[in-house]
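For reference, the chain that follows is the form predicted on its own, supplied as structure tokens.
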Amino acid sequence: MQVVVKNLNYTYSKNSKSVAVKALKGINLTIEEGEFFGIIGETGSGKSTFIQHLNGLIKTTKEDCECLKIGEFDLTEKKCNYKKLRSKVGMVFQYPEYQLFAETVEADVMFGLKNCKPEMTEEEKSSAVKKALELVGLNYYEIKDKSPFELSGGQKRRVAIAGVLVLEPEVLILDEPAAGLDPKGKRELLKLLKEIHGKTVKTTVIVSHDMNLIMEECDKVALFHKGNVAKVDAPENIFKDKELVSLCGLKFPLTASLYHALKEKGVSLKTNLKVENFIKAVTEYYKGEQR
């Protein structure tokens, strides 16, 4: 499902003049099937906002946006199926952990189909409920009837994101998926969204503040600048343009930083700035300087 927004624009309080913000104006932006996509930008840039837009939790209009397509869905008709929408684009909030409520984790994550799907029957429900615990990596028999509230930390999440999963969307959402999570943790649960994007999610999208997660694991970014869409591209472009990045206010991933200081002291690397080339572009220059 292909994403396509065109001139979305969203005022908060837009019948009040004294309150009104307007956090989105004009925005541009097209995701393709299949992109691990990334959305950056400092607090308050239109991130979150534009994302809600996107399973239809903040409602647009023809006379607010141009075009907001997902697929088949046009979300500027007032005759939009939101329901299914939401089936086929799935929305991961930061710390979903802390929506899980009921009794068992197979309770938890079967919510969403006993509103979405209601005509499955009690078996197909906990086929799905099994298959979607079991692609975020958890046991479906040791885990089932226990309280979510009994879990780990890192359960819980994946609890969460089995709840969104179990609806099998085409497209992902993740509003800051890694918040909160110590290094190892973080490393599995990308490793799991990675695993998972293209076997049942076609598409995946981040909005996240770790730029070194950005810088490693997307494909596209889009970088979010006071309401605007500043530049959209691969990482390695957004991340070179120290001026722009600057501009916005955000942090350089590591690699990023390092290959700004190296470039202000004479030395400049052929690299996309992932870790694992960047490090060979380091040990390949300093080698020819050797000999």
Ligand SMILES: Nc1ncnc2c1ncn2[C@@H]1O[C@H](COP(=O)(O)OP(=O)(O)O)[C@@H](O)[C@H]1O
Given for the second form:
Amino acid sequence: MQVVVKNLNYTYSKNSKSVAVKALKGINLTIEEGEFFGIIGETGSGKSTFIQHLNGLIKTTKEDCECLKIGEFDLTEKKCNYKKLRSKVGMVFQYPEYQLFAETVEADVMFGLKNCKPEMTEEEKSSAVKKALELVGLNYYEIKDKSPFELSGGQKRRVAIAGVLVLEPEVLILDEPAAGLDPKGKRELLKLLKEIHGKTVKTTVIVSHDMNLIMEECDKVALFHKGNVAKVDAPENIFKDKELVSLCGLKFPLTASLYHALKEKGVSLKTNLKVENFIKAVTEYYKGEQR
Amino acid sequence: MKDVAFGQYFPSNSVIHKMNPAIKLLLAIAFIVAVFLVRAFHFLGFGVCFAFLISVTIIAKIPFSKMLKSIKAILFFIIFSAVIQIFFNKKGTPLWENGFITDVALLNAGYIIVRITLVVLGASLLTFTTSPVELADGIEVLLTPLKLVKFPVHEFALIMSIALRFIPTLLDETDRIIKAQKARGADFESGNVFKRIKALVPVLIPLLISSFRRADELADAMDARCYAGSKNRTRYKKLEVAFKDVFAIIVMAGLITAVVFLNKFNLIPYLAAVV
Ligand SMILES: Nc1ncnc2c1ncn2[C@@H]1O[C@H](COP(=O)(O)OP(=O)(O)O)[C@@H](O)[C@H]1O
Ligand SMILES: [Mg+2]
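Having seen the form predicted on its own, the form predicted in complex with the named molecule:
Then the entire complex follows, led off by the chain already shown.
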């Protein structure tokens, strides 16, 4: 499913002028099916507000938006089928473990199925839950009868993500999924997201402050700045634009910092800034110097 | 959720905002007393009260639209009280032959409307110009005499300010959890009453758990800073009585005197006998 957004505006507390906050000011972007799409930007730049539009948690109207389409769903229409949309577009919030509520892990993961696919039999539901839990790297039989509250932080987060994956969404949206995890947990979560991407999930949209992750993994990146999209491009082109990234208040991934530092010394490398490619470029340059 | 106006503090840097909250609280109570001192049908007293309210609103830089909104919130209550008066007060003479509405009833309804409006506006001026935390401080000061009877005034005030402090946080959290469950297809808007109540379980449980977690964290943070209750504690913000506070007290004394004085003049003398 392709995501098309044209001139999307949103204002919080629109009705009272004194506290109204213009959070989105004319967003334009397109996310193609199959992309691993990154969204970066300072705190308060409108990232969370934007992605909440993508599965109708914040509703838009024709007045505020020229076009907001996800596959066949037109979200500017009043009669858009949100239940169906939400099973196609999964949303994982920041700190998703705070949404766990049921007595057992199995019941919690099944919550979405009960809401969106009530026609399934108990057996079908159980096997879907098993699949989702295995997808996030948990052992179904070990964990299904445990209380979600007795799990470790990382496990809780996986269970919460399984609770979204169980609906087999085609588009998966994650708002800072790695926040609050230790480096190992972060790496594992990322590996998992890469594995899921391309299975049932076709398109992944990830909001992250981890520039190294964005640089390394994303096919395309949107740079948000004060409610606008400053640039949509391949990550290397974004991070090679030193002025823009600094203006938007962001840090650089490691390779980009080195790239810019070397450039100041008069060394211009030919690289797409991914770690392996960068190392190759540096070694080649070094060999060239020695000759 | 943030649209739910609570406490309705309206920040600004006016003199009224900077007044000592304890004194402001006392003066708000005095104002309400003044409103109740105005005798029935002595509308001149109300005129003075209104003049006072409008001046304070202007000095405090509160937009009048805000004030009107706070009346709107209890409009139903005001109308209800007035209607009861109009239909059930049988004193005085009917307005038309054999009519069921009397002149006294009508005037009484007006009297009640004005009275409630004044009280509500006075109270909202207090909450508009005093942040919840300041208000809790003010209450603590006013309750200090209760220490004599071993009432834990400080703890009481602390509980109050913590509760006030966490209301916006809880509203935010509720908003987030509702959205997270909606993203999993939860439906809070359809079905009968029982269905809707049941639909709230996935919101209330995470909310409860996170409240306990927050409470724990707060307790730890307070422990870590050696908080040990009220004993030998000094205040970070000393509540001092400044010139503006004294001035405000004088103005309020003037207002009450004026109201009492104006109570002597009856605009509608022939009704005085009825009431
Ligand atoms: N519920 C809300 N009510 C009012 N303003 C909000 C709310 N949520 C976010 N905002 C404001 O909208 C802007 C964008 O916020 P957000 O989308 O959360 O940014 P980000 O996720 O990029 O940090 C910010 O200025 C923020 O203060
Ligand atoms: Mg955010």
